[in-house]
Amino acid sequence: MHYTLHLTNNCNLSCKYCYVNKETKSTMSLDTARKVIDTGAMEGGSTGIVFFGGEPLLCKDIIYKVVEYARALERTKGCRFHFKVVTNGMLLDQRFIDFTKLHHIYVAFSHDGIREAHDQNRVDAAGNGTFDCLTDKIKLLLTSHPYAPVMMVVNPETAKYYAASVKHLYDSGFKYIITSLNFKAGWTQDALDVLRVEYKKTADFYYKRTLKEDKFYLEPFETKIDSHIKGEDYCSQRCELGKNQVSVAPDGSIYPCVQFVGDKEYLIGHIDTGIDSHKQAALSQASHGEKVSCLGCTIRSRCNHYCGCLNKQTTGSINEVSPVLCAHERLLLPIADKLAHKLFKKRSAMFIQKHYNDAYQIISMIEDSIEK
């Protein structure tokens, strides 16, 4: 099981991306966080723990103590934990970076690209953009975690900066770039048309970098290419809401995903009493079902219409698909398919290894370690 711990719904930025209720300020207690670790230890095997927010680095002391507590349990209980933290980077410092390296904590960095895009939605309490503040933080992170991913959110007003932002993040040293739309925003056909143009520019960037055998990972292109290559194997990896991963609110309440935290309709348990297996199973089954609006669609096996979390975020229902999501998938897939066709036709070694060799990631890591 994977647990996302909402350590706090406070944030040190005045941005629009927090899924939790900003009106209710709360922080998870150390006791509650340790109970999550205890639960993972009792389950045995390997347990994933994600530190989330708001901004989780407002609770560094809790992270330090929770990780050390978990490592102590590993030595006595035979369990195993792996950790991830998702941060806007403002509070990164050398001590925290050293701690994450010592304990093998995976750090994901939130950044929206070039200044014009990033500073539109990620500002400090005074309303000032944070682009300049993060330049040194990026260097600090990538020096110790060269494979740290960056997560870029795209809004209608920043769509025109998409290609330039991807290139900026790549040039900054990020090799794992994960971009996603803010589907809750007011997307129009004009904004989607702009995004189509930007995706085509980015596909050209992907093509040139791949032919040069540069190692990088860029979403959503990777997933869409895999959705064709893997076929039914890709389809089997559908959202099973609350089955393999859950989110724990600051008060210990358990929800199926980050988008549901605070919505009592989707409350499936509490860390003190455990997960209600009947609610959990019913929710997973409901989310897994085929969506009526998608019946007969030729690309339904390759799109994200099955994601109950995304559906809830955009339409308020786990079974109602956003028209914006549908439009986005239809504009993205042809671009990704054309890109893949060109690279395959060129017999690009990097492309073929990345998408057709299941051992690629392991081989790549070995090669990189030898180079160092």
Second form
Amino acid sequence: MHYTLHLTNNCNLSCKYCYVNKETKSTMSLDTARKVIDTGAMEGGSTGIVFFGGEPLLCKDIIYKVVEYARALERTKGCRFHFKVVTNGMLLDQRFIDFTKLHHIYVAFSHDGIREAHDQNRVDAAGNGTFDCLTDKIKLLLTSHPYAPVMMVVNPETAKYYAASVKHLYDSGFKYIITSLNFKAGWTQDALDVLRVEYKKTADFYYKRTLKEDKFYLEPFETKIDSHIKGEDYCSQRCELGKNQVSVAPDGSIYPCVQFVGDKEYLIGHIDTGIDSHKQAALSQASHGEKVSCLGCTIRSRCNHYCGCLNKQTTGSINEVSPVLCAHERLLLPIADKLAHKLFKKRSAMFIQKHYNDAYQIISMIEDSIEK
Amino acid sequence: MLKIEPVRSYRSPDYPDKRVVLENPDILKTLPQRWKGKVYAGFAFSSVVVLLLSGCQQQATAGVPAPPAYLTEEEACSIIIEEAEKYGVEFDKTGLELQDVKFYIDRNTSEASAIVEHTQDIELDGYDKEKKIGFEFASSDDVQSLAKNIEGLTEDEILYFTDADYKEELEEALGYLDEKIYFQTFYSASYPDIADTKAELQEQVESFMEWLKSEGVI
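Given the form predicted alone above, produce the structure of the same protein in the form predicted in complex with its partner chain.
After this comes the whole thing, all chains and molecules, with the earlier chain placed first.
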């Protein structure tokens, strides 16, 4: 099981597209966070813990204590934990980086690309852009975590900077770039047409870097290509709402995913009393039902319409698909397929290994450790 | 206003899925340059592949190859129409005129921002009005004509604009049309024996027709 710990809904930034409800400030107590770890230890096996917010680095002390507590349990109970933190990067410092390195904590960094894109939305409380503040933080992070993922959010007004932003992040040293749309924003056909051209530019960038045998990961292209290559395996790996991962609110309430936190209708338990398995199963089943609006669509097995969390965010219902998502899938898929077709036709070794060889990640890790 | 629009038909991509690679594990022998000669490259081959590595190196064929045998556009269109008739598809040679078809051309330059937008009228080589099925044969004239009309392409880019590029660009452009049609671009392979070239084209048509059948279009 994966637990996303919403350590606080407080944040040191005021990103314009943030969906976190900050009306009442709340922070998770160390006691609540430890109970999550205890639950994971009792379940046994390997437990994923994601430190999330707000900005989780406002609660560094809790992170330090929780990780050390979990490591101690690993030594006595035979359980395993792996950790991830999702941060805006502003509070990264050498001590925290050293700690994450020591405990193999995966650090995911939020950044929207070039200054023109980033500073439009990722602003501080006074409304000032944060692009300049992050330059040194990126260097600090990548020196210790060269494969740290960066997450870039695309809005209609920043779509025109998409390709330049991906290239900027890549040139900054990020090799694991995840871009996603703010589906809740006011997307129009014109804005999506701009994005289509930007995706094509980025596909061209992907094509050339792959032929040069650079190692990188770039979403949304990787997933779309894999959706064809892996076929039924891709469908079976889909997230089942509330089944394999849950979100824990600062007060210990448990929700199926990050978008649901605070919405009592979707409350599925509490860390003190556990998860209501009936509610959890009903929700998982409901989100897996065939979407009426998508019946007859020939690309639905490769589409993201099944994501109940995304549907909830955009339409308010886990089973109602956003027209923006639909339009985006229709524009993205042919571009990703064309890219993959071109690379396969060229017999690109990097493309073939990355997408067809199950051992690719292991080989890549061995290569990195030997090269070091 | 954006709407949910189920995609009525989407051609299966031209790159293989994993099952094909499992059946042809030699594909995984394609290694990045820097892996070659490294111990860890051995991991690239699954246990299935390792078994295959022991014997089958391809032998290079000696001798001077015969010149390729291409089909003329007229010959090719006749073959396509004839093959399609076997499946009940009646292609009208007057085709279908499509106005202001939008292309987004990827340029093969070192710049990431190398996308050229281009608008052009297209007349398909054949169209079955009733079933909304069309085809285009990518003759060298068609290919060069499109490349030359695209503003900003260099002479080299025009020269190296191939029938495969034409096929990709046209199929993608027609995918953006408001009125959806079932469409395929065919091309002439270049075997030394003209009979093989014809057979290859017949196979392309057959494959398209079988796909239309699987989609319930015919």
